[in-house]
Every structure is written in C-alpha cells, then in structure tokens.
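One chain follows as structure tokens, the form predicted on its own.
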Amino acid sequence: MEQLLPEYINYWFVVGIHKFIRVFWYFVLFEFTRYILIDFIIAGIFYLKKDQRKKRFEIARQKLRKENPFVSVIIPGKNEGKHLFKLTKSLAEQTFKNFELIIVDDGSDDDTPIIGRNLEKLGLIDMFLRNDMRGGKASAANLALRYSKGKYIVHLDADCSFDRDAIENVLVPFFMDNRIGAVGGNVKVRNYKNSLCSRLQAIEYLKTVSVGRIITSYLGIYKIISGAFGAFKKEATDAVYGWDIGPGLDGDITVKIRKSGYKVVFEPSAVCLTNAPESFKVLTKQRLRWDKSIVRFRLRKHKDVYFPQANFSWSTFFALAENVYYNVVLDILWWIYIIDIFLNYSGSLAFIIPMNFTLYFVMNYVQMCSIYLFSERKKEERYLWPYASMMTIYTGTYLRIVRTVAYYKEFFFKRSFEDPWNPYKSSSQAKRAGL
C-alpha cells in the first residue's frame, strides 16, 4: 500500500502521527476543528431536525399570510441606474405582495436621477429620493427608513436578483419567534461563470454565506446582516437610530440590534443572487475595506460587548469574539505558523509543502459535500466543483495577505476613515464621533 502512496505521504507514516500533529498544528487545531468537526456535527444536527423546522416555517408562514403586514423594501445606492429596471422586475414576480418600495439616489452623477423619477411616473416604484449631495450609503438608507411606513423594513442592493419566494422567506422567521430583530437572506453569486475570480467567491460565499451562517445562527452567534439582502423589525432599527457610517455598515448595525436585545437570525431559503467582483484587482480593494471594518467596529466601536455591564450578554460577547478570534487571532498565528515551519523545519519544506496542500485540497471537497446537502441549486453548483481544488491558495493564502494589510493599516493608522467608499466629509464626521 505504502509504495502506491506518493513518497511525501510516506515520510509521514514513517515519522509518525506525534511529528504529523507538531508540524501541522495549525491545520489540526484550527482549521479542521471549526470548518470540518465542529461545522459538520451542527450541519448535522441541523439537517437531521430540517423536517421539525419545516414544520415550524411552514405554520410561521401561514401566520405571516394571515397577518400580511405592510413591508418597506429600501434600496440605497450610488450609480445603480442600470440595475433598477431588472430590479423593480425581479421583485414584481414575488410571492409576498403587501410591500412599498423605496429608492434613494446618493448623489449619482449618472442618470440614476432620471430613470429613477420615470420609473415613480410609471408606478413601478412607491418613491425616489435623492440626496442632491452624496452622503454615504447609511445616509441614504436612513433616508429611506425616515419615509418608511412598513411594519417590516427590507434593505436590498440594488444589483441583486430574488428567488420568487425570497422576500416572504425572509419574513417568515418573524413569526416564528417575537424576539427576533433581523434576519439576514442567503446571498450566493450570480456571474460565477464570468472569470476565475467570480468562480472562487462563488465558492467561498456557499462556504461562508450559505453554510458557514447556517452554523452560526443555529449556535445564537450570527453576526452580519448582509447590505445585500437583510429584513429587520422597524421598531428595531428604530431603537438603534438606524445605520451608523461605514464602511461595515451591515455588521455594525446587525451588533447594534443584537447590544439592543433582540436575536438575529439567517434564513437559508431566502435566496439573492448578487454580481461578485470579476477581476482579483477589485476583489482586493473590496476585500481591504471589510476586513478594515472589522477592527473598526468588533474591536474598537463595539470593545464593549468584551465587557460585563448592565445589558451585557453571553450571545453577542460570543458572535462578536468568534468572528474576532477566526479572522483576526488566527491571522497573526498562521504568520506565526508559517515562521515556525521556516525556523524549525526548513529542510522537511519538500514534504511539509505537498503534504499541506493535500490536507486542504481534501478539507475543501468535505466542505463542498456539506454545502451539497443544503444546496437549493445542486445542478448548477456542481459547475464549481472542479475549482474547490484552488481554495487553498484563494482562502489560505491571497485572502490571508489581504486580511493582513487591511489589518495592520486600520490597527495603525485607521485608514477606514479615509476609504473612498464615503464621502470625506461623513468619514471626517464619523472619525471626530468615534464611529
């Protein structure tokens, strides 16, 4: 048997598991431990009680039809007037009818002001509004929320598209417990065929998005509300005086209903399907504005949570320290990995290197296997599967850097604040306030 392994896997058995476990301990202890044992016993469990929470959903639903409340779906945006058309068709054919739908225009310097008005002339909008001035995307969405009369507020992007179930998927955990203030839609990637970049976040987003907040929300640890596709209790954005500056809007305003005292919570049948970036160039500079906002917001705006005070609670400490620990503690120790490997086991690096690429070429076809199981779309994302073989140098290594940059220039200079994504002026305003 061994002669049929290739010799890299052979030193390993002849070293044996104590040498396998001190050189890939990152691996084991980390990487293995969260995104294959601990994700696949809540997949699980989660997949073994789907017909107990089918069950729930479905009498939820019948107490949503019944009631029928009056939705405000909001869209804020910049330059999205090529999108607003397919829009306002995409949520035409939704099953849940009973909603009005708000457009704000924040300073587009398109024609965004004019198809935006055409469309309110024609009624296929309720209202447009515009910000003469461009204040940022919380601005315009606050704006929205000031003329919303829905029971229900239901923020979208305005390049996205809907299942025609997604908004009445979306409600329907409302009725399923009253102490929920949001619930965060599953966002997957429509231009996954459109380049090699696309494919990966395709990928990555039915890991992260459709499985990984499957976990999280079952453990009472879901932390973003995706700007793409979120619905929330207007008395709950109501009580946290709406969406602070961002970049990180969507996470900071999801910990604000959480500090405020309500659950929040994902619901995998919504389905939206967004545009992705296309080229590794734009992936970069999106990707160093979110992970910027993470040090800005779960580790400087929000420290609080860390703390015990009158409205502290075990949920949010954890939603908040979980996202903290695997994004930004097991950065620094993967660098510290990696000197580890360099320093003390420079000339095994011919068996350690093949050896580390077969562990996570395997780990990313388990977690395919997972998503399978959940998937809505299993025909078509069974076009992906070829491309898992590149997560690891996607995941493991060009988002780890990416992450690291964006990390230590928010640590050091707080460079969220100077971030284009804003208007100067807010961002100036946002830094002075400390938000």
Given for the second form:
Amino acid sequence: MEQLLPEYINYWFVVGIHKFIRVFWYFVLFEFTRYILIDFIIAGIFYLKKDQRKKRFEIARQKLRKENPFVSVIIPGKNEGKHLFKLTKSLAEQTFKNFELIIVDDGSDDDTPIIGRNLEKLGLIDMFLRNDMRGGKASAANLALRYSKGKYIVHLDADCSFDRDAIENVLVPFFMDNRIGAVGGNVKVRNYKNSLCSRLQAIEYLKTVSVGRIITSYLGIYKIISGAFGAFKKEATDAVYGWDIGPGLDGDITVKIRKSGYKVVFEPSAVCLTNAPESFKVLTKQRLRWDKSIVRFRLRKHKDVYFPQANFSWSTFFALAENVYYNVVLDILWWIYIIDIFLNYSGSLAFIIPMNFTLYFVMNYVQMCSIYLFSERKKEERYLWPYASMMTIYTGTYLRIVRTVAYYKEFFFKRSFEDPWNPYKSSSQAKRAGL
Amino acid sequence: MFKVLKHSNNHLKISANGYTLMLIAQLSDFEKIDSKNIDGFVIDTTKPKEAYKIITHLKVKTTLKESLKPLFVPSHNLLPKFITCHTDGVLDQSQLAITMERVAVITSKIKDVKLTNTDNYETMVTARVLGFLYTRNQLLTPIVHRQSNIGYTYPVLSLLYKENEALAMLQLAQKIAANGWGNAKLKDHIHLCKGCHGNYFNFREVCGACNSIDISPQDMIHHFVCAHVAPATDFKKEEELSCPKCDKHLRHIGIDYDKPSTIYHCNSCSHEFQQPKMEALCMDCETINGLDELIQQPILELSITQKGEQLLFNTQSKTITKDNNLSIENKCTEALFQIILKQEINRIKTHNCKSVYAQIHLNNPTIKSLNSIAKQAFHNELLQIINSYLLESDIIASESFELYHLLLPNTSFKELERLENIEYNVQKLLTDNIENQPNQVQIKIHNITGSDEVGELISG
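Mind giving me the form predicted in complex with the partner chain, seeing as the form predicted on its own was just shown?
Then the entire complex follows, led off by the chain already shown.
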C-alpha cells in the first residue's frame, strides 16, 4: 500500500490533462456538467434571486388566500384502507382548508371499502367511490376527476403525509403565472432510517426530485409531476381528459398538459413524505416499471414532440429530450464508455477504477452540498451524509443495470403492457391501440 | 254444536274419569257457572272474536289457579292458530280418555302452585307464564303471526300485554331467562320501531344528504383503452355508447369496457353517491327509523327451570320484581339523606336557623300495578318535575315512585311556594293520566327543630 499510493498519484500527474479527459470523458462531459456545473450555476442564480422569488411567492400566497378557491383532493388506490385514517388526519392539519376529499377504491380485496365507508359516514372523507372491478390507477383517478367539484385538483397517494402548508404551497404557483396548468410537489422519503435501501433512495430523491426538479423547473423543462403529490388546474385536466393507462401515468399526464400549452412547474416548499421500498428486490421491481415507462411514453407515445408540427414547443421538446438524453442515451453511452476503457486501457485499470470511484465520491459530496443549499430540512438530512459515499455503487452501477434491463425489455418486447400493476384487460387494449 | 255428555244447570258439560269440562260459547257463560267445580273449559264457538274474548278472560282476568285450568277447542273448530296457541289443543271425542288423563295431570300440577301474592303486574305475568309452563310441561314457543305488531305471538304471554306493550313483553321473557326461572332458546331476532315498537316496515334507500327517496342509480362505465370512467349517460349517444374522451365506440362489454360500479343521483338535491342510506318507514306509526335506531330484540323459546318451579311453590313472590331499585339520577340515596338530615338537625340545634323537611307520598294502586318499565318512566318524570322546582341547595331522596323525601335548608314556612308548585304539577300529571282517582298526592311538611329524630321524621 505504501508503494502503491505514490505510484498511483504519480501516474495521474504524469498522464496530463488531455489523457485524463480522454479516460474520464463520460464523467467530465456529462456527469460533471449536468450534476455539478449546472446545479451550482442555478443554485447561484437561485440564491441571488431568493428575495425576489420570496416576494413573488408571498404576493401569490395572498392572492390564493383572498380567492380561497375550492380544491378537490383526489386519492386513487387499491388496498390503501390502512393508510386512510392517518391520511385524513394529516389533511385535517393543513393550513389550506377549503377542499373536498375524494377517495377512489380501485377494486380492493381487503377492508378498504369498510374503512372508507366508515370514514365517509364520520365525515372525514367527502366522497368515497369504489369500483368493484379493478380498472387500474388511471381509471380510478379519472373517476375521482369526474366527480370533483374543485377549481384545482390535488392528486395524492394514500401512503403519504404532508407538511402543514403543503397543499397551500402547491397551489401558490397557480397565482404566480396564469399559464401554469400543473404544479409538482416535493416528495421526500419518510422511512429513510429503516434500511440501507431506503437511505440511498432518500439521497437519490433529494438529488433527482428536490434539487433536480428545481433545476429543470427553473429551466422550464420540468416533465414529471409525481403521482404522490401534484396539483392541477381542473381546466387543464379536463382539456387532456385526465389520466391515460400507466405505468408511468404521472409523467404522461404532465407531458399531455405541457402539450396543451400549459406551463408545468415544481414547488420545492410543498413537501410530502412517502415510504420508499425497503428492500432492493422491491425497489428493482419498482424501477423496472418506472424505467420502462420512459421508453413507452417519452419515445413512443409522445414522439410527436420531437418533430415540427402545429403545437410544437421548444420547452416541451427539451423537457423530453433532456429526459431521454440523460436516461436512455447516457445509459447507452455509459456502456460504450465501459467497453472503450476495457478495450483501450485494460492495462491501466488498476489506476482508472480507483480514480473513477474517487471522482464520483467527490462528486457525490459536492452534490450533497448543493442539496444542503436547497434543502429546508438541513438538520434532519445530515443523517444521510455518510451514506452519500455509497451512491456511486447505487446510482452509478445498480440503477444503471436496472435501467438497461428495463429499456431492453420495453424497447424490444413492450413488457410494460404485461405489468400486473395495470389490469390485463386495459393493458391489452392499450397495446393494440399503440398507446 | 258439541255432543252433550251431561246436561246440568242449563249448561253444557263434558264429564269423564271424574273430571268435568265446561263448554263456553260466549263470555257471559262464565258469569253463570261456579268455576270452582269445573276442571277445565272447552271453547264452543266458531267466532274468533268471541273465542279470543273467552281465552283472554280466562287467562288474564281470573285468579292464577283459575287461569291455569285446561282449555280446549273442539276438533271441528277452525279457529286460527294465533288463538288456539293459547289453549291446550283439540278435544277429540274419540280420544276423550286421553284428554281427561291430560286434564288430570294439569289439575294435579295446579295444586302444586302455591304462589298467591301477585298484586304486582309483572309478578302476575311471570307467575302465569311459569305456571303455564309448569302445568303443561312444554315449551313456550312463539308462533309467527302476521297480524301481531311484532310478527310473533307468544302463547299466554301475549294475552297479558296490549299490542303496544310488545317491548315490555319481550323484555319480560328475557328477564325470566336472566333470573334463571326459564331456559331460553333463541328462535329469531326482530327489529322494532323506535316510535311504536311495531315491526312492519318499508325498507327503502334514500339520499344520504337530503333523505329524499327520489334517487336513481346509474351504471358506471370504464373504457379500457383510454381509462375513462364515467356514468353511462356520459357515454350514451343516441342508441350507442361512445367514449367522450377518445370518441371510440364501445361495442363489447368485457372487451372494450366494463361496468365496475353503480352510482346514485339524487333528483332532489343532485347529490351523487355510491352507498345510499337505508331507512325503515314504520307502516303503523309512520316513524322513519335509521337502521341503527331499530330496536333489536330476541324472540325466545322458554321452558321452565327448577328455580322457576320453586318460585311457584312458594307462597310469596320475594324476588320477582322490586319496585324500590329504581335509579335516581344526581340525587342522593335514602341512607345518605338520613345522614344529611341528621347533620341539618345538629346545625339547627347549634345555629338556630330554619329548614324544612317535606315528604311527598303518592297513593295510587293503578301505578303500582304497572310493569317496571312504565313505573321507571313514571318515576323519572316525577323526579324531573320535582327537581325543576327545587333550589340547588335542596336535597331529594327517593327509592320508590311512591315516596319522596325533601330537605329544604334555610327555608321557612312562608317560603314554600315551590312545594305548592310541586303538588299542583304532580297532581296534574296524575289526574291527566289516571282518571277517577282524586287526592293522589299528599305532602307532609315539617319545620325542623333541634330536637327532631331522623327516624321519626322519615317514617312520617
């Protein structure tokens, strides 16, 4: 070790900057640019415009309070009965009170209907709708939409809980710009202390959701409103006829709303906590489903956004292109990079692999700094700092492999249509219709 | 009508094996006979109303032992079951010997019944039911009876209660079982109206928001391909179904679409809901009952236990009912009252102040003969009236509806307006409800002195 370390350092001093960039082109061109450079530039702009933004937000908040619009909070789901009472309690604490609560039970086979009906009788739920036959999450959300009376629709997942001002904050952006049709809430992991798997996801959520979406929203290319917490103008959801068959229906409706000419933004102060999978087995299943939806929706269903046509929009184009580029294209490039290194630098792997890990290690902690800058829960999130060192394996290797498998399965075999997450009767029809 | 075996004193009798049965054609026949010398009766009329009067007279208005005497209907008689269930069945002339053996058994068992003190109504009913069970050695099995308010008629027991007292009757049956005098077997559950205790209902679905019955159900349609879900009316285009979201025709249920649920629309208030509220309209008193408001009661089959038999063998009814166990809310017990009264006497002895002790006594035999539920209700009502006129510092004790002790501290004889009000209102309550019984309320007033004895005051 005493001999290896000086030799390792000496090697990287000797190779020079050109060879360093040649060897680590993937990191320098893509990872560093996107996750360090852009993040910190935006963070800087954000910091400079902090007071201005705060002022605009407060003015919009006053407008919201003055108008006090009626809002429909809709929660579709299957077998979510166990979460419902807690959820109603969490919503009862909200600072924004003028809402109706509509829960749709999508063919649950547990005690959900009994619990739901009781809560409806007790007045904790305004409307409890049940479909005896399961139709999938999109159909359940559409049913709720059909009976909602609010000017705005807030879509939630039943297993989430919310900051007291979450609903108010997610509605504020509508009063900042009339062209905004949908607002995404900030979803964070609640059970981050339960397992290594959930800790790593908590960091990932902070990077991709909390910070990542601030960046894309600022750039006007925000493209996914999480199903766990998002708000929509009723006129916008009516214009796109609600949700289409999933999986990946939350990203799909966001694109549909963008294509209808509305702006879509992210609101970091509207915080919702959700439970992430606690085992890698469950996480793998979830991610295979999510990643397949990128190919299905971004590349197939909404391929029209890439071509000039009447409703062409550069922001929608970039929103989807960014998504496809950083997920699909970079995933392919990563494999090319691996092959390149093995073919051309197989003799230097003993120097390259440790340096690669070092670069990602440093980058992870630099990213943690950007998370720290944007976060409103700085103290709690310090707990996650030691685990940032493991993100290289988690995102750099594990998630990449899962993503590759998902893309392969979806691209060549359209496996998302066979996902039991959606009932077969709907998926088969959607597949036939090419949706 | 009946083959007369023996004609005596212008009345029809059937005699055999030393036992005599009297044929009764109408109620007035009872007045013409000396029933002590008769071992049983036979209903000799085909008119159900007349037969019912005869049965009711014998089972309700006679003494306990008289009421237990055998009562038959002739074999050719086609009286309805709800009447014959109170009798000992059909008297078949061809098997007269067997019938007379039965009469002998019943008569001998009646002799075992010693209970005579049945001045309390509930005690009287209990005794008659237990007596019937003991002498007949059979189950008290309620029969389904459409004309009954509760849908069932109990042999004998139903005769002892009016139609609108069905709940008290059912509770007595439960009490017999609870006290160990009878074994109970659950035959059915019934639901009674909160207003009249009847059980003839029209169950109907109503709007949960405005209670209107004008609601209409609609099928929900789920279009598979685009996940659109809405009521069928949204999809209807003339005769066809067309999706409002994707404009496609819906042709085949199960392939293109399904109907996952139903939704109701209220035509009065436009409320939309999936679970209509159920309510039960009482067809007797028109009271609307929520399902959770219906009074559920068990219909029990009863048989007598050894403890029940022992009750009949005793001459006094010690434990059947107690009138003095009625609860008094927010008022003190008689024992506590005596302690407070004693303390008040001591206070007066020391401080020479003025206080009054009053005793309200009700003397009404009609109330005494009421069942315990009615008595409890009456007692509560009286307590409310009395309480409403008392000052916060006054104290009341009452463990029976007949007697009320009042302590009115710091009150002189000139300040007894509240007692006058009490007397007037209680008197009014009684005269409004019970006719022809004047001066039912007596109030004794005593100015407490330091030399009074608690015992003497209380005993009056």
